[in-house]
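The form predicted alone is given below as one chain in structure tokens.
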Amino acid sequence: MTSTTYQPETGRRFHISTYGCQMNLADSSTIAQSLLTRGYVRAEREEDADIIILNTCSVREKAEDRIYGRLGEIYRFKKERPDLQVAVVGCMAQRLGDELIRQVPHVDFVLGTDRQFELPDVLEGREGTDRVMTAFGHEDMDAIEPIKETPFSGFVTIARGCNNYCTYCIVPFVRGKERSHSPDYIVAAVRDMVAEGVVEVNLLGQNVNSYHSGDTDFADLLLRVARETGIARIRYMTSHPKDCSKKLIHAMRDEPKILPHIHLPIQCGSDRVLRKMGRFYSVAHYLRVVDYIKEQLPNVALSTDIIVGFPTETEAEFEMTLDAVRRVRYDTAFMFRYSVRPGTLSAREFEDDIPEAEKIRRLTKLIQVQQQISYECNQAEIGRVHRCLVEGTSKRSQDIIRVRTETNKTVLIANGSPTIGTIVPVQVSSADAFTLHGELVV
């Protein structure tokens, strides 16, 4: 969960807490901007706010449990100030709708993923609005403006929704079918960000490499953004292995502004389980894609998502996942044990037959294997010089500067005081499994 804090000025004050992915962070920024343009102001703390907004995630049960817990804590504010308004927006709001208010009566508004940007109208009771709004088909894509994450970096949502319907995933049901911005809109948005001082942009979508608008595919879009704007660095996420084309990889190879990091979820190392997941690629195909990426982009960093304990997964199939992880050697991985998500195909069709203790055992073993690989990958970084974006100071010390490599790795440096938002050369001097340490090259 990321908490966005704001300095109050005048008018009604709001506070947004964001749970989940970068798409949710971008959505929260858009909601905040729409409120600011209506005269609302930002509150530094929840207890100082007139409106508390939770932008929610529904991907895993744990995420929803955290939101329920937070709503319980907010209840004490509501008891003290009955005029306080509480809004739940985003994926969990979309999934539960009216049920959320029945479970948590002190929630005032529930706005799904297509309706969350109408929050100012809902707060003001404008005609056509209601406490609960979850119907699809009301979203205005062009009203979802690109948002600066920091003074020097920004998110541009290029597509929303998903057409893949992986059996374990709730996203297509809570975000709807895939729809895209036009390339002209995206290029203009990046130009505007550059004019405001942004040097790095992250193009977002549930599956960016299935992007298509007219004759423009994702590789074409990346090259247009690189060549028709003054942006210095371009990132993107998330990719689907079935859509990771040679054309896309060649665009990354040929255009240095497109940074060499690819998040490519494998999910499992068993073809049988992948079919049950609705992933529609084989492990052999996935490995061929990875081999071609590494051939064309020798300095690439790869990250992934993996689920263990999917229904009917055997011990031998879990070992296949470990074998795939050892074969690919990911720099980082997001690893989870399977949990039933109501509303998904797997929840309806498959029995959750792997005991929880066994899921935890498998996840623990996977994490151990991946942490060792991450450590070895980071050790190989020692001595390398990266062009790094200066992001700020370390959370632990104001004397330590935090920068980010082209390959999306954090480096902590203790020498020099480079300006935040600039790109500087940094040589890696030491590393553990999670963080690099280095020195500013002067």
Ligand code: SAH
The other form holds:
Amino acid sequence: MTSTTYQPETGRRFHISTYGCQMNLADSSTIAQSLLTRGYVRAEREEDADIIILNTCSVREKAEDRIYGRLGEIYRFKKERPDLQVAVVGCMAQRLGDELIRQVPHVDFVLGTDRQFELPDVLEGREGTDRVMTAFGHEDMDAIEPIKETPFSGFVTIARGCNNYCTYCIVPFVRGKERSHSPDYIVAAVRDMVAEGVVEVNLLGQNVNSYHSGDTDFADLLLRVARETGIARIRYMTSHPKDCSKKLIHAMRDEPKILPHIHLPIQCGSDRVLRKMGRFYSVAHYLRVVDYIKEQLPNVALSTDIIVGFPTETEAEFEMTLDAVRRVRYDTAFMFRYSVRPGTLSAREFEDDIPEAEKIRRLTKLIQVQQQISYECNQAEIGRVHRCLVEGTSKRSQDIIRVRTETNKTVLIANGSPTIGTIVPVQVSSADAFTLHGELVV
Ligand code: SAH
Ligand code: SF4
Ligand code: F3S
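Return one more block: the form predicted together with S-adenosyl-L-homocysteine (SAH), after the form predicted alone shown previously.
Okay, now the whole complex, with that chain kicking things off.
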């Protein structure tokens, strides 16, 4: 970003908390970096900060409730220190704009998803800045600096926004229309990260399959990143089943740097509900894609997103979701109750008619079925050797090393002390539904 022309701020401390998806994590890193280059310093705790930033998510009502709760707690700090600045950025800032300041008057700044990278200017009260900025069309795509997440892995957002308008989803409204970064920008970003020691990159987009820039589609982009950057491992999120192409699957088959994990949200197992969700594929099509993936990539791990209790979903249709889950056998799944998002088509047109208790019952049942499958998938891992990236230590113990398989599973190892950021062979020795345990192969 164009930070070098400014006088550095003298050591004001900021704290940034991130809610929502990996794209928000990537954006938070960019915002933090732009503040650091202006001379701000990071505060470890909110109570020590002069500027508190919340990078927010609107995807479900619960996500927004958590942020309101957090803002309530921040009010205490603001009362004690009136010069504290509070900035809300990201998707909820985009959705609510002025309304957020009316509801929570101790918020100083509300910057939407296209304006959040201007935070340093706004904090310094530069000309043309405002307390609430949510207009789209201001983003300078190539000035958004992709930042490494840890010293050895990084996120690069390859496309912003979404054009799909699934009827339940707020993302297209808060993230705007889809726009792709150029392949040259992405290749250069990954190269820069590699030069700084990054070995694994995660390419992000709401629907990576619709990435296109000039003649380059997503499969072409993956191959360019694999061949032109020196990166060791490439991950990506998220695939949309309606346009997950054979070409992409072949690229994964032919290029071992592209790791064998596909996040392919099914959302539900009924064609009628899928149509009402605006997903534009049938369950049969989805299953054909899955079969082809498994045939071409025998070691692949699959994960998914599922919504239960979408308006009018019947018990029989919910059972169809369970059937699809049993048929695909996902390694992991993110499962949600339908949440009305104001402004979306389903909020406007369909009554939220499944009682909350019934949604909870369906979700509990689905989680139970999926957990058994995750357990079985993990049991099948016992004895296998994976090439794993050493990420750190386990949350519970500094003595237990945490590594990640090519298939995006965490393994805890009790022997040896491999260096963080290296790729090592690990044999799985035991497993539950959530974690694998293993040993470093020496
Ligand atoms: N672009 C990604 C998903 C982004 S949102 C994709 O299309 O797959 C992540 C997940 O949140 C979605 O896949 C969906 O399962 C869930 N989700 C989105 N809106 C929701 C809503 N209104 N209620 C419940 N879950 C929702
Ligand atoms: Fe939302 Fe659908 Fe776009 Fe995903 S593809 S972000 S679920 S509208
Ligand atoms: Fe991500 Fe939530 Fe926004 S899922 S795109 S942070 S609404």
